[in-house]
Structures are given as C-alpha cells and as structure tokens.
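The chain below stands alone and is given in structure tokens; this is the form predicted alone.
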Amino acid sequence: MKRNKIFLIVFTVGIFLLSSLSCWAEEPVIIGLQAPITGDYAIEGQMAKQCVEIAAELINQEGGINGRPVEIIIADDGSNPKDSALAAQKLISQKVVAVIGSYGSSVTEPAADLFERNKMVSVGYGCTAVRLTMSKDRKYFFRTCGRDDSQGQFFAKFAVEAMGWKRIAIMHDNQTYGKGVAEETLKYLEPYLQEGKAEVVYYDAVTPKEKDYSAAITKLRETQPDVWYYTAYYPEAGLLVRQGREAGITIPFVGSNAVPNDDFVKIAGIEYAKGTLMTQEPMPQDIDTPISKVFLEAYRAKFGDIPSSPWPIYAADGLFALVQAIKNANSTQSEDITNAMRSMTNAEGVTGKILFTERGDRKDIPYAMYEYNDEGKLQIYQP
C-alpha cells in the first residue's frame, strides 16, 4: 500500500513536470528583429539587440506568452535601404509572427513595405519621417517612437519662446529623417518668422560620410546666427561640432534626436561635446515607469551601462507591445495582431503606457531639451 502511494506521487509530479515542459517547450513564438548590426549606425543597432533581448527575458520570466515563451532571430540590415530589403526578405521567409526593426526613416521604408505586401505586422523603433504612415496605407505598420513634427515643433517654441534666438540656422543631411525634421522645423518656425520673431538665416544640407565639413562651416558663420541646428545622424554631428568650435564658432549647437549616443561623444571629443544641446524624448535615466527600473537594472547587470540613446529602449517597448496584443488577441494571426495593437489600452512598456493612432502612430510621446555635461553624460538643460 506504501509502495502504491510513493508510486502515485511520483508518477503525479511526473506527469505535471512533463507537461509543463512540453507546454513550454511546445512551440516558441518567433519574433523577428531588423536592426543595423553592422554598418555606419552598428552602435544603435547593437544597443537595440540587447534591449530586445532583455526584454524578451524579462517577458519569459513572467511566463512568455499565455504560456509559450518568446524567442528573438535578429536580421541585420547593415544601417543602409538596401540591405534593409535582403533582411525583411529573410526575415519573412523564417515565417516569424512580427517585426520590430529599424533605426533610420529611409532604412525602414523598403522594409515596411515588403512586410505590408506579405501582411506581416511590423513595429519600428527609431523611424520618425511622418511619411512613413502619413503618405500612404500601412495596415501592418506601427512604431514605438515619435514623429518629426513633434520635435519639430518642439524646437521651433523652445527656440524663439524659452531662450529668445532670433537668428536660426538649420543643417541637415538630405537624407528622409534629417531632411524631415529641417522641414518639419521650418514649418513650426513660420508664424514666429512672419511676426518678426525669429528668421532662419542659414537652411541648407551637408554630404554624409564626408571628413572635411569647413566649406560648410564656413558659409554657416557668415550669416551670424543665434543658435545652430543640426537634423541629421551623430557621425557627421561630432565631425561639426568639432571642427566648428576648431573654426571658432561658439554659439549653442543643438543636435536632434538621432545625436545623442556614446558615439557622438568620441567623435566630437567631451571638450566639444560638452554643452551641446539635444531636442529628445526622454532619456533611459530619466524614465520613471514601473517597468523601466527592472528593466535598466536587468541591462546594467548584462552590459555594464544602461544605453545611451533612446531608441534600443523603444525598440524593447515594440517587444513589449506586441506581446501584449497577441495575449489580447490569444493569436499569432497578422489581422488579429493589427485589430490589438490598435485598440489595446493595457500595454506597458520602458518609456510607460503604449497606445496607437490609428494610422499605427504612437500617442504621447513628451520632449525635452538635453545639454551633455562635463563627463560626456546627458541630463535635462536648466537655462
């Protein structure tokens, strides 16, 4: 009788061990990953990896998804429109249930739109062109980030309400982002311009990838202006600020969002990066959310520092949000993602409640002024 009782013990957690494996084990859902590994932007991307991969730990710890866990395949697009393609192409040949992915607005279209043709839901991260789902139907397209015209907007009234400038010269790269974000700034300044307020004295692009911006600096200190505005990526951002503070020009410069990182610090050098200014959404350190302590916490312990841009972070809330429409949903189905992304209130993510437009944009999405301090480090500007 003794012998029947240890015998049925046994075999009952047996049995139950068993089957929470086989429940775990059973099937994974496959999340793909489009982020630039490589390539001129490879700091983003890796950065991004790493979020994503926390997140997707952080996720399984609390049970996966209705039970299956989350498993990440990470596709490099090697930060160029090209490649971008080769990579959406493979990850939709791995039949993976969603995208997140990537860093950059003219990366991310060719991509966006081959997801779209094969009705795969896909979330981007750090592509803020308006374009992206303003100028055409993007049923399966969301992004975690915000839009160019917020910041846009956002440095147009800080500039000529909370600090006064009057002489306003605005830089970019003719690339999609950095070219939005000229444009969409241009337009914010116009009643400020038409009032006497403001005028944009100097509008004009510089050639990425080039080591010799002088011919630009030089045409820029001509026309005397006030503050500097650069719209464009941190590679060539460090290069200008270094050799315009080496050409004597000490106004304010301000860097847009896609700036701020460690790389921009190296390039510039902490003597000239130092005092820089940054229109951005809020910065990993500054986020106060339920989810973002843990979360950091999780990333020190693996990586050593918490990253240093924005958008790795918006990258683990596209994790976030999608696993939380495919719970909503109870299916790994592309229309039943898309109908829960759109109408979900219950999604949390790092940077706090996750809720889309229905054009597949992210709602609420704050911006602040960031100066880099002494130690090469972001904080809030106080004026």
Contents of the next structure:
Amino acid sequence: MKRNKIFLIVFTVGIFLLSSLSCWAEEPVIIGLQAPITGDYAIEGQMAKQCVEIAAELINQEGGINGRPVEIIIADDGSNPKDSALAAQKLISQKVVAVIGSYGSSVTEPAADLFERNKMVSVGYGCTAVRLTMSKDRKYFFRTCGRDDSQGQFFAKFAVEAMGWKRIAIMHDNQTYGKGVAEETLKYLEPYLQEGKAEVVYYDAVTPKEKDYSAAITKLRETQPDVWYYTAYYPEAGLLVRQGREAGITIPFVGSNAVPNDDFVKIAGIEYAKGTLMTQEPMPQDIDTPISKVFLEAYRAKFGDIPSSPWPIYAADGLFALVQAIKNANSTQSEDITNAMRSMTNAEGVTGKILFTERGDRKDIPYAMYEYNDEGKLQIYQP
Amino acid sequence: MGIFFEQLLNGLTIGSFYALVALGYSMVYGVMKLINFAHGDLFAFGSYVGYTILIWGSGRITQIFGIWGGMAVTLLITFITVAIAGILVEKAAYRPVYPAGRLPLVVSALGMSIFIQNGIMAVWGPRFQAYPSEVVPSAAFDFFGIHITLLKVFILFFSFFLMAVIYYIVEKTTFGAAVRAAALDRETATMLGIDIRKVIFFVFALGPALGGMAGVMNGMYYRSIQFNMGWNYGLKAFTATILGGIGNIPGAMIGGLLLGIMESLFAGYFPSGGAWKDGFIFIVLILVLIWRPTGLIGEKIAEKV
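Here we have the form predicted alone; I need the corresponding form predicted together with its partner chain.
Expanding to the full complex; the earlier chain stays at the top.
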C-alpha cells in the first residue's frame, strides 16, 4: 500500500517535470493585457482580449519573436481606476515583459503611474486624454490610439465649416476623457466664436452611471441648439439619445469616439441610434492595410463578426508594436524596449504603420465623421 | 412654466421608482429593525426577471396578450418570482443569524447583496441588456406644451396605485394592524397571540416584490439594465427612507417622491446641477435630520411598520 503511494508521487512529479521540460525549449515572451473585462465598459475589454489573442496567434504563426512564442496574460481592471491599480500590480508581480492597456483614460492613469515606477513599458489602446502624455514625463508609456485634441479640432472644423451649425451644445461627463474632449473642442471652436460664426449655447456635464437624464435634456432643449455633441462614453450616450428623442429633440446628435459600439445601439434602440453621427477614427471595416485583411478574416472566422468599435484594433496594434520593438532591440529589458519603441520605423499594425512621437503618442491618426445607418451599422457620413 | 411642470413630472417618475423601493426598506426595517442591503439587488433581479419574460420566445407574451396585457402578465410573474426570492433571502441569510444580534445581521445583508449581484452577473452576463422596444407602448402626446409619453403616465398611475394598496393593507385591515403591532413592540405582540412569523413572511414577500415590479418598470422606461444597477437605486431609496422617516409607510412614499423632484429640479435649474445633485440631496438630508432627527414624517411615538 505504502509503496503504491510512493510510486504515485514519483510518477506524478515525473510527469510534471517532463511537461515543464518540453516548455523550456522555447521560453515564451509574456505580455500582459490590462482591459475592462467586467464593469461598465466590459464589451470594449472583451473585444480587446479577442483582438490581442488573434494578433498573438498571427505573430506566433510567423515564428513569434525570434522563435519564442508570445503569450498573453490578462488582468481585469473592472472599468474603474481603483481596480486598475490592482490589475497593474498583478501584472507587475507576474513579471510580464510589457503591458497593453487600458481602455479608459481615468482607468489607465493610475496603472500608467505604477508601470512607470516599476520601469515597465505599457501601451494604452483606448485612452485618448491629452494629459496622459502631456501632464507628466512618462518614459515607459505609449499609446496606439489618437489624442483628444485632434478629435476636438476635427469636430470644430466639421461643425462650423462643413455643416454650418451655429448653436452648438457640448455635453460631457466630468471624467478625464469626456471633459478632455469637451475642453479641446471648446478651444478649437474659440476662433469661430470670436468671428461670430458659431455660438456655444450649452456646455455642461452629466453624472455617469445614472439612468435618468431628463433634467439635463430638458435644459439642453431650452437652449435650442443646432447640434448636440456628447463627448463621453456609450452607456450614458445610449440613454441620452433615447431620452432626448423621446423628449422631442430632433437636432443631430454627434458622439465622440467612445460612443459607437453595438451596446450603444442596443441601449438607444435602433430607431433612435440610426442617423446619429460619430467623430471617429476609421472603423475596422474601413481600414485597408496589408495586415488588416488577414487580421479581420481571422477574427471573423473565430468570433463570427468583426469588432464593432475601433478600440480593440488598437489593442492588437499595441501587441504588434511591442513585438516589433522587442525584435528590434533583441532584448526583453524595459530600457531597450522603450528606446526601440521611440525609434522604430518598421512596425506594421492593423491600422498601418505604427510610429511614436518623443512623448509616446501615435503619429498620424485620421478622423472621419460616421453615421449609424438603418441596420445599426456605422458608415462614413455623406452630408 | 411648461418647462417647470415637465421637470416636475420627470422628478415624479424618478421619485416613484425610489418610493416603491423605499417602501420595501421601510417595511422590513419596521418589523425586523434590519436595513436590508440586498433590497436594491432584488430590485435589479426583478428587472432581469421581467427582461427574461419579455425576451422569452422573442416576445411571445406580447403576441398572446397584446402590449398592455403583456406588461400586466410580466409584472405579475415578476411580482411572484421576486416575492419568493425575498422569502428565500430571509430564510437563508437572516433567520439563522437573527439571534446573534443586529451587527451580524447587517453583515449578512451586505453579503447577500454581493451574492445576488454576482449571481445576476453569472446568469445574465456583465454587459448591458436592453428591453426589446416592441413590448413597450411608445405613444407620446403634448399636454399644454408638456411632452409626455404614455409609458410615463402608466408608471406614475401604477406606482400610485401600488402605494395606495399598501397603505390600505397596512393601515385599514386587521392583518395590517398585526403588522403594525409587531413593528411597535415585537414581544408584546407575540404575547397577544400575533403570529410574528406570518408578519415577517408578509414583509419579506411584499417588500421585495414591490421593488421587483419597480425594476420591471425601470427597465421598460430606461430600456437598459445592468447587473449592478441595484446598488445606486438601493442607496437612493435608502436615503429616501431616512428622509421620510424610516419604518413609516407614508414617509417612505413621500421621501421617495420628494427625492426625485428635488433631483430633477436641482439638475434642471442650477448651473452644472446635473453633476452636483447628489451632493445637494445629502445636504438637504442632513438639514432635515438636524431639524427633525426622525425624518419628515417619522415621530418617536409613531407606529412603525
């Protein structure tokens, strides 16, 4: 009986040793993904996870990083800044090589600080607030998405010059991202305001996570604007469009780039979502690069449809950029990776060439005006 | 002036949700002296039950009974389901710890709240769910320049009807007298032959069931529901209960309605009031409590239910 037990233990330990031996042959490069898998922005986190998985598969098919496969570890930041620090801490303690993440600007900030302190490269994929790269010198922080000031500039020009909207209403949610876009928009509207070409008739914030915005909507309606620009996230945007239309507001609703995704259409209802406009980076289906076709095909084959928002694509690009930087540096030391990220010119992602500025921002991101059509899908807006 | 009435109506609608949830808090507190933290999550549970019934067979209920009939059936099934859930919560989480005193009971209630919230997430997922649009009447009309949807009118009338029924049961029937007696002095009531278990059964069935129906109406009105929505409503309803006077039926109703109206008017008339309205409400609450520590209607000697 006793001998049996000893045999069993030896046998089990042996199996474990054998199985780990086979892994030693090619030690994987472990990259962390910090994303909102649960919480209010769960859909954006889940799609990011899927996109990064697909990107990792494509990279590994091509031979990984000099023969070493890429492996992804996921940390859920629950869409809030408090859990973001915990998620970041988890990745730091697991000693990942670098991190992709996260989605929201308010959520990314505490994590970026932690990664900075621990000298770990992190690449944001949906955090567009200007202050992330401009308020502090962050040596190890990058982002593959654009910045709010270029979006504000795009809206200001589009609204006044292309559409001739005179009375403009801007609504935000007092969070890092929402307030940021609103302030940048106001800044770029300033010259038009002075020329008397436009007027900001409403500029106010709503509280996120609430259900009833009827008070704010009634107030906005009274200012009789020509356009209603909402510069924050989709859960509130869906409710606002719905409650606004039900309260009899018929003017164009323009959402900023955190509004469009399938959950927005679901919350607003397709009857109210159709015809809403979005200031937006090119959507996955409108991207035409060498990688995009292969990537979107692989994504569609595995998950049925292509991602319904552009952000998860930037998460995949985060991985493509990191992998190229590690290849260029031929090292997994943060110091080498961060230098390689700044200087590299040969990184190709789903959205095209990935170039970073000295401060870690992505260069050359175009914006477009999108419209939801009758089927609840985004298409480029033709006025 | 039209705007003022519209904001008032907005506030009344929000307030009637708060009031229905607050009723459950107040009833349970009256009899058990327990703040049932799981109450807000039972409200969310009700919302999901209604959602499932309406989605079931892609709107079969609506096809059979029509829009209004479908709503009635959905509300009725939700009422029964959430009532059963309320009784189970009491049996599982409160009855076993009741002899241990009040503090373990509060901890148990918090645990139950987390349990229900995560249970909803496990079953229905963490993403937003949307009530289908074809099951809700979408008619709207203008009334002296005020824009009103038919659904809003229904919600207001149905909430007031429910409140009136509860008021009648508790204040005018013999059983209501037993409930009030149990709230006033549990031991004496037991000695006089009142079956306390029946009373507890009653408040734990009816309180959550009211909240559950409010959850369904909430889902129909705002269309989007999420697993953690109960927390916010629970907190607001709890505030309403304190404002009106805890353990007091008319107090909970008035507290809820008042809270909704204050929120709406403050957000509508103060610059950036939307962002500051919760702060404003708590200032009002503190002032009321300084002036009347037992809430607006609550009196020390008042009968508590």
